[in-house]
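What follows is a single chain, given as structure tokens, in the form predicted alone.
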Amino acid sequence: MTLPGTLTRILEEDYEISINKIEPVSGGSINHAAKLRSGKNRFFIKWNDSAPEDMFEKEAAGLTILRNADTGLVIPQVIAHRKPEKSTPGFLMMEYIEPQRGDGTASKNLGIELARLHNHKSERFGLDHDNYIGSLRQSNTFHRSWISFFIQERIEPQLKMALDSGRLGGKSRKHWEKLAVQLNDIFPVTRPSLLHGDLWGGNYFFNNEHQPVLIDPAVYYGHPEMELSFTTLFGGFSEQFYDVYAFETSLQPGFTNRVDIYNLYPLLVHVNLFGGHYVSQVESILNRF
């Protein structure tokens, strides 16, 4: 595997990183990724020729927000990032952390530390800047109400995109409108919590000290149940994780009945990125209303 020549030159000239070895890293569906060896140092780098110009900048900002939160979560340190320019791809480089297989202790640590992250509160839902979930822009305009934030900044932009592309039909809009007016009776009241924002099984792992490592954030302040629901969407989280998280946070009754509604957001994101069976999953949830 090789890096684009312009990217190699930037690393050498601007950051004085002389690359000894490049190894491909799998797992991403949007960017190219590799592990770099430079002397005794190891780095992770991902790059993209056609990424939105501020995508890696916003990801770096999200990593920094998480890293500065008072938790035991391990967040890779950002080394450098650039936007795409002419023949040079945009890139994000950070410290490389070797993934390790987790055990029961590691899963419990993840539950404890995610609860600590969600205990990092704000007065408003949102963030002081927009960012991305996958390659799609994520609007984080501040709201005092979780329900207005969920409707206006999460569901509506993604639903409009899916309708405009023809991946969803007008019936989905009608079912959503019926659901939206019921949200006051469905969602419990909470203060805004700091969320990773894209927490599925591929965006966390454990280091050699059984500490949870989080990557690829889509950070904002939201309802903590939103994040916990997201973890159920594709699997990859143990019973110990859920048990410890529930103990640490005292989940409000009826959470399991709200999971599918929260997950309309990531499912709509996947409809707009990939289409396929995600369309029927969204329709199946909305058709209940």
Second form
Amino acid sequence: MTLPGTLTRILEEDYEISINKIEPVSGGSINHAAKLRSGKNRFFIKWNDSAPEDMFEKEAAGLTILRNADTGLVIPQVIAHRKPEKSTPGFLMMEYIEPQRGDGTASKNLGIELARLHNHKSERFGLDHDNYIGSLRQSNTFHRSWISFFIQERIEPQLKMALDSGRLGGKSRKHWEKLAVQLNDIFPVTRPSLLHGDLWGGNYFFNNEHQPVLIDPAVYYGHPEMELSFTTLFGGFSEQFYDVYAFETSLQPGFTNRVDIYNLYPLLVHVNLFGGHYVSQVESILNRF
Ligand code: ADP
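Cool, the form predicted alone is there; where's the form predicted in complex with ligand ADP?
Let us now look at the entire complex, which starts with that chain.
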């Protein structure tokens, strides 16, 4: 595997990092990725020629917010990032952390530390800047109400994109409008919590001390149940994780009945990124209303 020559040059000239070894890293859904060795140091780098201009900048900002929150979650330290330019791909380089298989202790640590992250509260839902979920823009305009944030900043932009592209039909909007007016009776009231924002099984692993490592965030202050719902969408989280999380937080009764409604957001994002069977998943949730 090789790095684009322009990247190698930037690392050498601007960061005085000369690369001895490059190994491919798989598992990413959007970018090229590699593990770099430079003397005794190891780095993780991902790069992309066609990503939105500020995508890596926003990811770096999200990692820094999570790192600055006082939890036992391990967040890789950002070393460098650049926007794409004429002949240079955009890139994000960070500390490399060797992924390890988790055991029961590791899963419990993830539950405890995610609860601790969600304990970071704010007065408003949103964030002081927009960022990305996958390669799609995620609007974080502040709202005092979770319901108006969920409707206006989460569902409406993704639903509009899916309707405009023809991936979803007009019926879906009608069902959504029926659901939207019921949300007051569905979502429990909560204070805004700091969320990773894209917490599926591929965006965490463990280090060799059984500590959870979180990567690839789409950070904002939101409803903690939104994050917990997302973890159930593609699996990859153990029973111990859920037990410990529920013990550490005041998860309100009836959560399982609300999961599909929160998950309309990541599912709509997947409709817009990939189409396919995600379309029928969204339709079958909306058709209940
Ligand atoms: P993408 O943005 O393309 O989805 P990810 O950020 O998810 O890429 O990274 C792809 C894979 O690289 C992850 O699944 C993980 O296994 C690995 N990875 C990501 N960050 C690190 C890191 N700091 N150290 C070691 N491995 C990492």
